[in-house]
Amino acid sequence: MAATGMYNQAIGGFQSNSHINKINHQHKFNNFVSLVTKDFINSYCLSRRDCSVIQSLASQTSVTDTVSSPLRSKTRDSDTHKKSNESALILIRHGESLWNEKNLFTGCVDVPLSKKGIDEAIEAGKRISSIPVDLIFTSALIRAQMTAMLAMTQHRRKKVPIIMHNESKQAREWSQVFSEDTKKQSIPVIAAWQLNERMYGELQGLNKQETADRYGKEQVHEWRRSYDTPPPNGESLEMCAERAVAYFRDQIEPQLLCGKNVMISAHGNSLRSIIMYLDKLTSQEVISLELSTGIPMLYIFKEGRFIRRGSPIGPTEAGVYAYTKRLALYRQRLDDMFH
């Protein structure tokens, strides 16, 4: 439990939520290629094997080559071309919903943001305004996508998040963008369902301290707290930890490995899944692991190996920066760009 303890005093305080009840077909959104459209996503890797190139609007913001200052030198040594052999990876909790404002179980609904919520997810993007980000990854819910755009507000490289859709043929064509320069300066954002709040069945929109007085404090913690005990028809941390951990090693660990820099925006069970996943914790240790709103965690991903490195403190703060020579550059770079 000493590693439970270190995140708790990392990461600060938790509000449960939750997301779908235990899915038991595949869905479509494992087929990678079919969420983005051609004309959007660029060289991204379709698989651990297979490190395709397909044709993207993803950024091409790696930490080593891509931001172009006028006046970075010409003569700039030539391994900084090199493609990175690290990637940054971002988890950001939601900021405060307007149901965790009211005390409500949350779950799957769709709840948006409260204004604290919404401080929140700025003053998380003013965390992470010096970091790369070539990709984000968002679930299918408004609070999640809201706290994701506005972080990226904040960012120094001003780049524009734009959501992919890939409903039906006509909401691909129409959402195409067709200049290059505009899509080197855009950042696609792909929700899934996999990285919903885990599903609280009947405890949804119900208020949380009138449900522990009625069902007694205990039973409502082993609700909550328990890895493999699910509310009333809904899901455990155990059913939502198979979807949200299966879909990071098939989607968005791949990214990582073809060097690209992602961000999560998800939600305090699904977040708790992955980094479980991510520090190789036990169902004991991961019960205890405590999210805060608003707050995002930075990993680095190297040699096949997740190194998590805290929370950065803010862009004017070396803090986070000097962990890596690399992101030391890309933040280097963004001040000779913009001062």
Second form
Amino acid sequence: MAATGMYNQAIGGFQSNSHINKINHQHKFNNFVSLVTKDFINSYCLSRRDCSVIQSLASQTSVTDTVSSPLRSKTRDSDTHKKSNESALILIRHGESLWNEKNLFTGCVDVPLSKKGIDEAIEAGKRISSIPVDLIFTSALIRAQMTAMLAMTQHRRKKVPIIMHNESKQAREWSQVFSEDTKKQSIPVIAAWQLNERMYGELQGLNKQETADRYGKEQVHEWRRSYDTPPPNGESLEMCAERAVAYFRDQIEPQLLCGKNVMISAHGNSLRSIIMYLDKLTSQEVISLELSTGIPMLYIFKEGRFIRRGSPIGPTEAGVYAYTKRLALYRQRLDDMFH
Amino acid sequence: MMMVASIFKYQPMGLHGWGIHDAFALAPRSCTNFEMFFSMRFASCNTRHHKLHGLHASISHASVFHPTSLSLSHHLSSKKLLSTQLAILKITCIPEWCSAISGCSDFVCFIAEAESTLILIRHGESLWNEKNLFTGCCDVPLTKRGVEEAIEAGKRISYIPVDIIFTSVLIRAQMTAMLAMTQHHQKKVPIIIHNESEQATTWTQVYSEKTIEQSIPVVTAWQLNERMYGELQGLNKQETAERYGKEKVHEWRRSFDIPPPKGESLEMCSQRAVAYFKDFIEPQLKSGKHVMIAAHGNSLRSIIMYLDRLTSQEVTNLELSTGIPLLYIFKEGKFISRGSPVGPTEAGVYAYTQSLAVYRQELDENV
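Could you switch over to the form predicted in complex with its partner chain, since the one displayed so far is the form predicted alone?
Shown next: the complete complex, the earlier chain at its head.
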């Protein structure tokens, strides 16, 4: 059994019969140890480990970075690496915004959620309440950020999302955290404009009806549904995909590679673009792809590949909860912690 | 209509992004600052009115591009002011509004009674409040309870006009504002203004005047952030007391001018918060805009210290409830505290001022 095999590896490093140790994450134990640095962001690699024994171990090790990539860990213990190199990727599309309600083209205009959008975010949160999250990426728009924060109020692990501020030196200094314990109990949230909704140019703020009147139905349909035709002063889906996928590959995928469980809270078009990359869709296929709002999508990243696992079941849906053994064990641990 | 559209295209970028909602045209009689009036950059929408049903007395941007504006002096009498304002309104405003204005005799009395509302909301429980950790400027979101508090606060202010919102840059204050506004009876849409880069400004542009008119700009400012708690940020209150000693910690938390290590004292926080209020928020109130500020315990206390002219002793004892909005009326340059708007389950005759009562009546009728 992959799971128990990993347990033994992990537990070998320290002795404890503590209840928590028995139900362990099987992640790269070696990577875990090596990534103990004083750096604020890096310390989040550790945040998945919940037991206090591991925390004390972490503080004893020196600041080294001997194993920083999956390849290197392979030489140390290839079995461990293979079995543990699995991370969860959750994609959430935000729910109804106040302009959706009014049927206006929104694009990058920073419009908040409606009451319905708020409920959708909370429902989405319930669906992912037992899936581990180490790191959150959102767009720079409030509706995606609110969706992430509202969803996380439902999470059972009770770690605290903290939004990272990098806009200026003052912002960085002012938002510094001075407790290691607290950092370990935190989930960094990174806001990136590259995950923003497709920018709709001169259609932003326009009523869908009046736009059809102004430009003609076919033209509007073309802008909305084609792959590479942008509205005036706006982005085509292709342009949106370019910056969203580039960001994903540069900033998000490395995190998955090092074993972090990631959640992305974003928008219809930026998420379609990412899914196009994950599922290797053609431009034709991506145009017809519609993402439900408020229904999170789960991918497992394993051995460099993305495996689509559909949507975590809602709290009222019957079904055996098990996406992978690792996730099932994580959930079990949460159950044990809180019951 | 075409003129308005072309003016819109050329509006300068700046503090308010797509330049929405600076001073409203119909300044109170006591206002002699013409410059303020003409520094507006785009259509402002002030829904405060007595009998002008549905009139969104907006004027389109007039300043830089309008021929008459530059020649006006500061010393016009208020009568002349009015007629000039009306003239400009007629030239530049959207046609369907012009007829409403010219036909209305109540226009004048409307100006005479200018007053604006100021709502202060302190955000509710955050995830670190729950864990009893010092938060300061760490950007920690609301708990479920904090979300509910925001919605409750929103119900209390659902009948009070809001033209512009100011928040800090921290998510707990922004969420509080957005959640509260989902409860508002007036169906305008808050839109957060982005000015962090040129791209941010261009990408967030809105291309429909009608939509802009139905929007409430939300301005985010670090100066409204919570007091920065330096090396205490993230620390457990218990362990801090153990590390530094109870009295020391008490002193940092409750004194006026002693900052925690690498942090701000309440005095330092007040300095930047009140300066921001005077420079950016008060002018809005002076021009008749109704303002809501969603911020934090210390930044709001600082502002209240200014509004109520409290001493440093009094302000250190001031505790603001979370989720219970505070209402001030700004009239003739003075701030009048009006306590907290009644909650939905609280009995009471709703009437803070006549204009607020009339506003509420209109909302009821429109729905």
